[in-house]
Every structure is written in structure tokens, then in C-alpha cells.
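Here we start with a single chain on its own, the form predicted alone, put down as C-alpha cells.
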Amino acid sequence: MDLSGRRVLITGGPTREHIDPVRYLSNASSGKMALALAEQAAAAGADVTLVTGAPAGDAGSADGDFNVVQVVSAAEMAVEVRAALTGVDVFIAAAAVADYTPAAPSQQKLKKTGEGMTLQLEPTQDILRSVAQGPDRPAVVIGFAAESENLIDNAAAKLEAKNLDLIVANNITEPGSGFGTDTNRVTILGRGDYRVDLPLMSKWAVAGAVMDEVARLLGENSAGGGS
């Protein structure tokens, strides 16, 4: 795969929506599968960001020529995702957002009473929704589905409500692909009953996978094809 003068947009990890100063709400993924997209994609040649959120603070130091920003909450995420998609030919939200934030979270520590609590939740903003339905789409839009039962049709779904070109879908709940391993076992859907079932593999290799789709999928655009 060739993506030489590409620029690629990537997000990685989880957010932390804070409770209070000490407390948060967050989800168990690493940040590794978006790692390994930005080094797959920066050593075929593209100009790579990769915006991550905690707790991947050491993605800076992994091998790989990109820029790496570090943020902390969904509307963060989306703020930096806004800043950097000018001229971008390819997005990737591999990044687990949470779907919703305390609506008042609380500027000093909340002291324990030994009372139950109530906490109000807002939804977040959908950032791949906002990125691939939006006036500035990159070329190539690719999310990512985490799923625990109905994987190919909750996948589907999403690729479709989303307009999107590419979803990387996968079970959780299956040894191997859950949040903080080293490997994955996806499967890829695209538009047209595109679909293409990958073996378990270690997450470089599946962000091989998912490279070349990009460069196909850009090749097909070169050619005429849309996206």
C-alpha cells in the first residue's frame, strides 16, 4: 500500500467524562488498535495525527513519524478532530467515545455521605456522525463497531446511519478481540454488501488490513469510483 501525500486523521482510546476533579466515567480500551493505525498508515507514507485520548499518554513515544494529541474528554475530542480535518483525505474514529458526559459535573471532590447519588447524563457529541455527515467529508470515512451480540447487524446498521465507507466490526466478549489485548478479530463491511472476515490476528496486521482498504478505497475515488 501506497499513501504517500495522504493526510490521515485518526482518534484512539477512551474519554474520561469527569464526575468531579478525582472521579470519571471511561470504558477498558487501550488505545493500541489506533496505534497501530497511525503506524500502519505513517509507514506507507501519510501525513498521520492521531488524536487519543487517556490513558494511551505514551503514544508519542511509539515508533512511527505522526503527530500525537492528547486529550482527555469527548468534547475535547471533538475539538482538536474539527481543528485538524482541513485538508484530510482520510478519517478513522477507532477511538471509544463515551456516548454521554455528566451533565454538572462538580468543580471540587464530591464527599462520600453514605448516601445513595443520582448523576444526570447528557449525550456527547457524535463526532464520526459530525465528520462523515458533514460539509468537509474526507474522501474516506471509517469507523469502528465494538459490539457484544448482533455484530454484523448492529455493524451494518451503524455504517449505514453514519454514512460511512468502512466499519471495522468486533466482539468483545470473544477471547482475543476485547478491549486491551494485543490482537483483534474483525470483520470489515463496506457499502454494497462489501465484507471481508479477518482470521485472529495481532492488531498491527489488522491495521495492515484496514490500510489497504484505505488505499483501495482511494484508488477507486482517483478512478471515478466516489466513495
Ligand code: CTP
The other form holds:
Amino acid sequence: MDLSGRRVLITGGPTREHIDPVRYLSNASSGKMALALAEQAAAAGADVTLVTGAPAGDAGSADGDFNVVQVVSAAEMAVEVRAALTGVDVFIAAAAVADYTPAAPSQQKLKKTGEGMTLQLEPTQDILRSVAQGPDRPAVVIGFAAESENLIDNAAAKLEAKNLDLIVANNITEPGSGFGTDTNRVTILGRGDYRVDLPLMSKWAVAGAVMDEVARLLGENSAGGGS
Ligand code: CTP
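What would the structure be for the form predicted together with this ligand, given that what you showed me was the form predicted alone?
Shown next: the complete complex, the earlier chain at its head.
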């Protein structure tokens, strides 16, 4: 597959939503899937930017094959995605973005009181939805769905609700699949009942399969066809 001349923007990793300067809400995403996607897209010749919440060192690309923008929170990720969006052909949201963030994070370290406490949370912006439904929508927009039940139905609903071209669905309760592993077993869903069930494979190989789909979709979109 050849993606030369194409611009690809990828989100990856967890976000951290700070409660105070030392404590945060986060999740177990390693950023490995997004890293594999960035490497595969760069290997196919694309101009790639990875916006990631994965810790430095896990984020990848010391060798300059693609650009890495390191972020902490969902709000920062939204800002950096928006800043990088102009001219992008393909947007892939592989990040495990926090859906909620503390409404009033403390500037100082919170002290224990011996009492219980309640943390007020407010929703974050859905980055994928705002890109897919926004005025600068790239030609191809792909989301990920990490589900623990009703995999296909939930993923198909997200494909529709977020106006995506493809969704990569994985069941995080399956052995070898999901957060932190080097492997993944995914089902790729597209518009009009398009469905590809892939076997358990390395995240690198899953990323290659996703890039094949990207090339196919770009080929369908371009006047001249081909990929
Ligand atoms: N996503 C995003 N911004 C958010 C939340 C999610 O860009 N604030 C993206 C993820 O990167 C992923 C897709 O949306 O590609 C699915 O995210 P998920 O959290 O599974 O779906 P939700 O719509 O948040 O639904 P729920 O948490 O109820 O499963």
C-alpha cells in the first residue's frame, strides 16, 4: 500500500485528568496500538502526526519517521488535534480519552481530612465526534471501540453516531486483546454492512490491516481511483 503524499493524524494512549498536582484519573491504555498505526502509516510513505497521552519513551519516533505531540489531558489532546487538522486526509482516533474530568481541579495538593469526599466530574469534549462532524472533516475518519459486551452492536452504533467511515472494535475482556497487550483481536466495521473479522494478531499486523483499509477508502474517494 502507498500512502505517499497523504497526511495522517492519529491519537493514542490514555489521557490524565488531574485532581490535584500529583493525582489524576486515567486508564490502562499503553498507546501501543496508536504507535503501531503511526509506524505503519509512516512506512507506507504518509506524513504522520501522533498526538499521544502515553508517557515519553513509550510514545515512539525518536528516529523522526513521524511527528509526536505529547499531551496530558483530554482538553490538551483536543487542542493539539485541532491545531494539526488542516490538510489531514486521514484521522484515526485510537486514544483512550477520558470521558470525564474533575470539574474543579485543585492547584494545591489536597490534604486528607479523615472524612469521605465526593469528586465532581464534568464531561470532556468527544474529539473524534467533533473532527468527524466538523467543517474540516478529513476524507477518512476512523474510530476505535473498546467494549466489554455487545461488541458489534455497540461499535456499529458508534460508527453511526460519530459519522465514521470505519470503526475498529475489540473486546477488552478477551485474552490477548485490548489494553497493554502486544496483540489484538479486532473486527473492522464500515458503512453499509462492511465487516472484516481478523484473528488474534500483533498490534503491528492489526495496524497494517487498518492501513490497507485506509488505502482502499482513499482509493474509493479519489477521482482517479487506485490505492
Ligand atoms: N473518543 C474521543 N474523545 C473522547 C472519547 C472518545 O476521541 N472524549 C474516541 C476514542 O478515541 C475512540 C472512540 O471515540 O476512537 C470510542 O470511544 P469510547 O470511549 O469507546 O466511546 P464513547 O463514545 O465514549 O462511549 P462509551 O464510553 O459509552 O463506551
